[in-house]
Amino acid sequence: MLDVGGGNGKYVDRFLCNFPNANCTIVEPEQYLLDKNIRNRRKTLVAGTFQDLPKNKTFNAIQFNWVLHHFISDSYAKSCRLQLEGLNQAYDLLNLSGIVMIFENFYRGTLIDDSASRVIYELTASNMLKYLTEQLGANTAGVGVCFHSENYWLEQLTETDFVDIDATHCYHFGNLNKLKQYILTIGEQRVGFIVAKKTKD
């Protein structure tokens, strides 16, 4: 399994404990997080970004644990394109029977399904509004974050040619008051888990 943005490796450690025949690779751009990993002969650590990962190895599974919303560029359109390119790269790195697994925060808009995505991105990416968004609790103020609705991710996976796509609702989250939800056009916030296959059985 490849864990994208696997950080300190705690998720992979649990995975390896439950699957004694598994081997995992963590790709993580922050060296200080990689340094926190417990060493394991079945765990490979790669310093760098997912986009720079060598293309000469394939995986049975690729995991995105709350990282796709951090695939950010200097505009909303470019960020969406970068996320789609990430899914295409995952598709190419998977074995024929491989799966992609995605944990994400899903934001459904009030009137338009994915409307909150654009609003949240523009507010968090703005340097002019950085102080304000920091005060409102955005830890990506001045950088940007690109969440989406569940339907958006399902459409992107379909466009990437993944099949047998299955989405599972995990739990609702968020403590935004009604005014903030209105400003951000958020109709619903929840965590979901998506699994998709590269090819049909």
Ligand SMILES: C[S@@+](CC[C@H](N)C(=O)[O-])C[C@H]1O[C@@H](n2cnc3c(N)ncnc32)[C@H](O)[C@@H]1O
Second form
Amino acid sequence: MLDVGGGNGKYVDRFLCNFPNANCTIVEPEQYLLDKNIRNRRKTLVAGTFQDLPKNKTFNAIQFNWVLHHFISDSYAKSCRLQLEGLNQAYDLLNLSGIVMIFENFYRGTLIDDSASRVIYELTASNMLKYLTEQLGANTAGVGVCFHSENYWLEQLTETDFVDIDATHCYHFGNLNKLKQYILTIGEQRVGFIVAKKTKD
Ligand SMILES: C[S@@+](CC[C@H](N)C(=O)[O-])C[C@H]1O[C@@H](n2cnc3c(N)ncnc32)[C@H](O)[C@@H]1O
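In place of the form predicted on its own, the structure of the form predicted in complex with the ligand is requested.
What follows is the entire complex, opening with the chain shown before.
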């Protein structure tokens, strides 16, 4: 299993405990997080971004735990493209019958399904609004985050040729007041899990 943005390795540690025959790779750009990993002979640590991961190794499962929304470029359209390229790259790195698994925060818009995505991106990516968004509690102020609705991700996975796509609701979250929800056009925010399979090369 490849854990993209696997950070301190806590998820992989539990995965390895539950699957005694599994081997896991973590690709993580932040060295200070990699350094927090408990060493395990079944765990491989790769320092760097997913985009720069060597293409010479394939996997039976690829996990994106709250990382796809960090695939950010210098515009909203380019960020969405980077995310789609990320899914395509995952597809290429999977063996036949391999699966991709995604845990994400899903934001459904009030009138338009994925509208909150654009608003959140533009507000958090803006350098001019950095002070304001920081005060409003965004820890990605000036950097940008690109969340989406569940439907958006399902469409992207279909476009990437994944099949047997299944989404599971996990839990609702969020402590934004009604005014902030209104400004961000958020109808619903929740955590979900999506799994999808690769069945052809
Ligand atoms: C919100 S944290 C999630 C960490 C962990 N997956 C978890 O669920 O606790 C996002 C992680 O993705 C990493 N990350 C950001 N961009 C990345 C990229 N392009 N490739 C790989 N990892 C990335 C960050 O360094 C960070 O560790």
